[in-house]
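The chain that follows stands alone, in the form predicted alone, written as structure tokens.
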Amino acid sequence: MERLICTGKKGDFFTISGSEFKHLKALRINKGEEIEVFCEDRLFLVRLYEIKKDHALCTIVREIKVSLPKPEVFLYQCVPTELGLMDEVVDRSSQAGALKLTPVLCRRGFQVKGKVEEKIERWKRISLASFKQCKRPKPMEISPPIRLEDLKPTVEVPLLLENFTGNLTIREINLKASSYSVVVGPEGGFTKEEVELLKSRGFLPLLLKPYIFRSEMAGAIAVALIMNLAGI
């Protein structure tokens, strides 16, 4: 079943403009058919009423209730020095399953804060239409960007992905915690000192085989293994 995002409300309506009514335009959804509609954070089966020359109504069916899969996972992916790059991250980590995404500024990645926060809107909006594509029950949450020297473990497994001095692999680590989280570095690696912290606080050094990923991908893909393995 094809999901949209509803853009406002008129009455007891939902309503479905701009680039989402050409979605449906294009999706060729006509009047009378049930579609999925995500509303103030809900999701809903609606029924469409009625197409207008910009806009379409829709009449709410029930309300779709949606439980978030186990375990809970969130990524801190360091800010590739090419910012574009994130765009795949977004997307990637959204499919992967993770539950909140956090931009973190490190030495060897990108460092201008105020340049990755212009960028937020953005990613949400990427997150939105991977939320759609991939069916997630809620989209993924982009948060406001954090300098690595202030993170800190706040969850059952704080994970550090380093192919250069990780030694535990992904069965050795705990697979049976209700949340994880994946710290991912740039092109290049963390240096030894942003290692050195990372595990002095207490995130584990984890290693992927067989080969080194490319940083806008490694991070989906310690995500995809933990929501697989740990059982969802």
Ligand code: SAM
Given for the second form:
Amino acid sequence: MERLICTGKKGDFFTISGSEFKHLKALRINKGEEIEVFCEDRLFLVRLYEIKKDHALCTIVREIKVSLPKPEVFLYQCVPTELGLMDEVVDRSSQAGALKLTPVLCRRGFQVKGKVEEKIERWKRISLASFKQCKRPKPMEISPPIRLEDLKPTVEVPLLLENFTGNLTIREINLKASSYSVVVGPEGGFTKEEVELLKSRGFLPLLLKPYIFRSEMAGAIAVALIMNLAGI
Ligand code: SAM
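Form predicted alone already given; the form predicted in complex with the named molecule follows:
Shown next: the complete complex, the earlier chain at its head.
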């Protein structure tokens, strides 16, 4: 079923306008058809009531109750020096099932915090577009950036993706937990000191086989593996 984002409310109707209305037209959805609409953080089954020149009106059929899949995976992505690559990170990790993405400022990555903060709204829009496409129950959250030195393990299984010193394979980690975090390095990888710091805080170095992935790919692969192999 097609999924769109509501752009407003008019009495008992949801309105769809702007780019979402263009999407509706492109999908050739007709009056009377049912679609899913995401509105104020909730998902609804709605029926298309009227299509006007620049917007459509929908009536609510019922709210769709969603439940989040287990386990919860939190992705911490060191922002690549090529900042534009984060668009791919957002889209891929959302499809893979990450619950939340936090951009991390590290030694060999993009370090201007203000510029990263300016991108957050754009990344939220990409996350919303991905939510429509992959039919996740909720959009992946995007957190404000943090510095690598401030990273602390807050989940049952904190993981560090490390293609140099990683000695744990995916089947060797605890696959029975309900929450995981994955820290991914930038294009040039972590510094030795960063790896030591994260390990000393309890992050377990995971090695993905058989080759080295690009930074913008590695996190999504790890998240997808955890989502498919782990959980209670
Ligand atoms: N410059 C590094 C090199 O020459 O080996 C490669 C860094 S890799 C492109 C970027 C990040 O992706 C790494 O820091 C790591 O977090 C993650 N990564 C990529 N492939 C990986 C693998 N096979 N196992 C674990 N982590 C990997």
